[in-house]
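Just the one chain here, laid out as C-alpha cells, in the form predicted alone.
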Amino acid sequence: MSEAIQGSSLSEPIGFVGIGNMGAPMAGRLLDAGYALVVFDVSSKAAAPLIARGARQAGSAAEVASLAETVLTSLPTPDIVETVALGEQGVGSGSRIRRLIELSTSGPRVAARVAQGLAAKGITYVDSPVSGGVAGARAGTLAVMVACERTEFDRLQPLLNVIGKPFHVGERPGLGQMMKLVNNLLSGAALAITSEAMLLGAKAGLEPDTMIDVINAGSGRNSASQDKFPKSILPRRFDAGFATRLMFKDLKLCLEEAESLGLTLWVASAVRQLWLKTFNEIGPNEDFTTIMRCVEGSTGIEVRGRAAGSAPTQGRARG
C-alpha cells in the first residue's frame, strides 16, 4: 500500500476526472494502492469498472471537486481541459478542492490560463503531463513531468509515485507542458522516420523482424523500434493505444510554441506534415502506429513481421 499524500490520510478521497485509455489504468492503480477514489467521466460506462471495485461515482467534475481536496484530470484535448477546469460544472466550481493535478497534454498557454483561473478561486494548479503510453499507465512506469512549487511537489510525490516516476521540471505553470511537447516531438519523429526506414529496407528485400533486431542492437534504436514496431506494427495489430489525432495535436502545439519563441524547427515541420497526411488519409481516430500504413501507401509494400503470418509476402511487394 502506498503512502498517503504528506499530511493526509488514505481514507481521504482523491478525485479523478477522465476515465479514458490513460485515465482508467492510472485511476485503477490509485485504487490498488488503497486510495479512496471518487470519479467522473462523460461516459458512465467508462467509469463502471472502477465503480465495481469500490470507487464512488460523481455526476459531474464539480461534484468530484466538492468531495475531494485533490483532483486529478486526464483529458484528450486543450479545450476540454479548459472547460473541465474552469467551466460551469468544472472542478473550479467544487466546494472542497484545494489542488488540481492536470495529467493531460494541453500546451503551455492553456496551462497558464487554467492556473490563473484556478488561483482566483484559491485552488493550486499542478501542471503534470505524463508520458509512457497505456502500457506505462498500467505498469505505473509513466514519466510524470511536474511544474509547481517545490513544496507542493514534495507533498504530492507519494501520490504521484503510484502512477510513475515524477520529475520536478520547474515552478511556472506550462513548463510541464513544454517538457511533454519536447518529449512527444521526439516520439512522433522516431515513429515517422522508423516507418520510412523500415519501408526502405523492406523494398530492398530485408526481412522486417531482422531489421528491427539489428536496429535495436545498433545506434538507430529508438522508442519506435524498441516498442511500437515489435509489439504493434510488425504483428499488424496497430494497437498501441494512442490516437493519431492526439499525436498530431501534440505536434501542432509543439510547433506553435516554437513559433511563439521565434524558432524554426525544420525537421519537426516535416514530421508534422507526415502526421497530417496520416490524420487525413488513415483517419484521426486510428491508432497512431497506423502511420506505417500511411507510409506504405500505394507502394505495394507491407512491412509485416513473422508473427503476422505469411500473406502477403513479408515485407515485399504485394501481388
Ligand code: NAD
The other form holds:
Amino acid sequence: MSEAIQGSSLSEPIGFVGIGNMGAPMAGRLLDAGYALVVFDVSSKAAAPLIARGARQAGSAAEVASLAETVLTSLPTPDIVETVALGEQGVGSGSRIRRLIELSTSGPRVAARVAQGLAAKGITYVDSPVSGGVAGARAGTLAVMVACERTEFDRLQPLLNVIGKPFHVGERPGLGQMMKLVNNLLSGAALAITSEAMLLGAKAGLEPDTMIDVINAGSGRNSASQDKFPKSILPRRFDAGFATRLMFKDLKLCLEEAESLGLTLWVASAVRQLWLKTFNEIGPNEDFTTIMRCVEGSTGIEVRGRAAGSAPTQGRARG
Ligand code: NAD
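Alright, leaving the form predicted alone aside, put up the form predicted together with this ligand.
Complete assembly follows, chain above in first position.
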C-alpha cells in the first residue's frame, strides 16, 4: 500500500468524495499526475468532467471506500463531513479503506470525533485542510495543513505534493483544523477590513484602482488587496470560488474554539458580525467577495475598477 502512495505504482486507485469548487481541481490534478481515481459526489453532474477523463464513478462514499485504500474528502460543512465519514453510507463502512485524508474545513472537534470513530474500525484519519482558494487548487500550490503521525505524513507527502505544499503541524487530529481556522480568521478579517477601507477611500474621492496599487506597494497590503480586489472585486466579477456560507462557517468554528479555550477575540467577533450581515443580506451561496456589496450597502458608492467599465445604475466610486 505504502508503495502506491509513494508513487512507485499509480495503478492503485485513490478515492475522492466531494467534487466541488475545491475538490474538482484537486481531483483533476491527481488525474493529471497519473493516479487512477474513483469519485463520488451527491450531485452526479459534479463528477462528470472527471468521469470523461477516465475517473470511475461510485454510487456512494462507502463504495469509494470499498474500491480505494486511500480516500480524500472535500466537503462543505462539519455535519456533512461527519456523516460522510461515519454515517451508514459513509467511507467508514467501506471494505478496503485504510486512511481518510480530510481536506475539508470542519473544525477540531469534528476532526477528533471522526478520528476516534474511524480508529475503532482500524482506519487512519489524516487531518489535512487546505488554503489557497480555487486558483491554488488548480495550480497545485495549496498550503496543506497536516496533523497525523509523522511516519504517515512522510508516506503521504508524494501524494499531497500533487495538490500543494504539505506542512506537518502536529500529530493530534484537529491541529490541522485549528491551523486552518487561524489562517481563515486572518483571510476573513483581511477581506472585511479591506472592503471597509476601500469604501472609505472611494467615498472621499480616491480612485479604487489607484488605491489598490498604492496599498499593494505599501504596508496595508494583504491577501484581499493582492488577490481578491484586483481579480474579483474591482472588475465586479465576484467569482473567487468560495461561498459566504463557508467563510461564515469558518469564523463561527474559530470563535467557538476561542470560547472553549477561554479566549476573548474582540476583532474576530466584529469580523464575524460583518460576515453574518453579508450572509443574511447578500446571501449564503453568493461568492464571499460580495462582502464588498454588503459594505457598500445603501451608501450609493460602488467600489468599481476600470476593468469593470462604467456602472449601469450608479456612478463610479470617485469624487
Ligand atoms: P463546494 O460547496 O463547492 O463543494 C462541496 C461538494 O461536496 C459539492 O460538490 C457537493 O455536492 C458535495 N457534497 C455535499 N454533500 C455531500 C455528500 N454527503 N457526499 C458527497 N458529496 C457531497 O465547497 P468548496 O468550496 O469546494 O469547499 C469544500 C471544503 O473546502 C469546505 O470545507 C471549505 O471550507 C474548504 N475550502 C474551500 C476553499 C475555497 O476557496 N472554495 C478554500 C479552502 C478550503
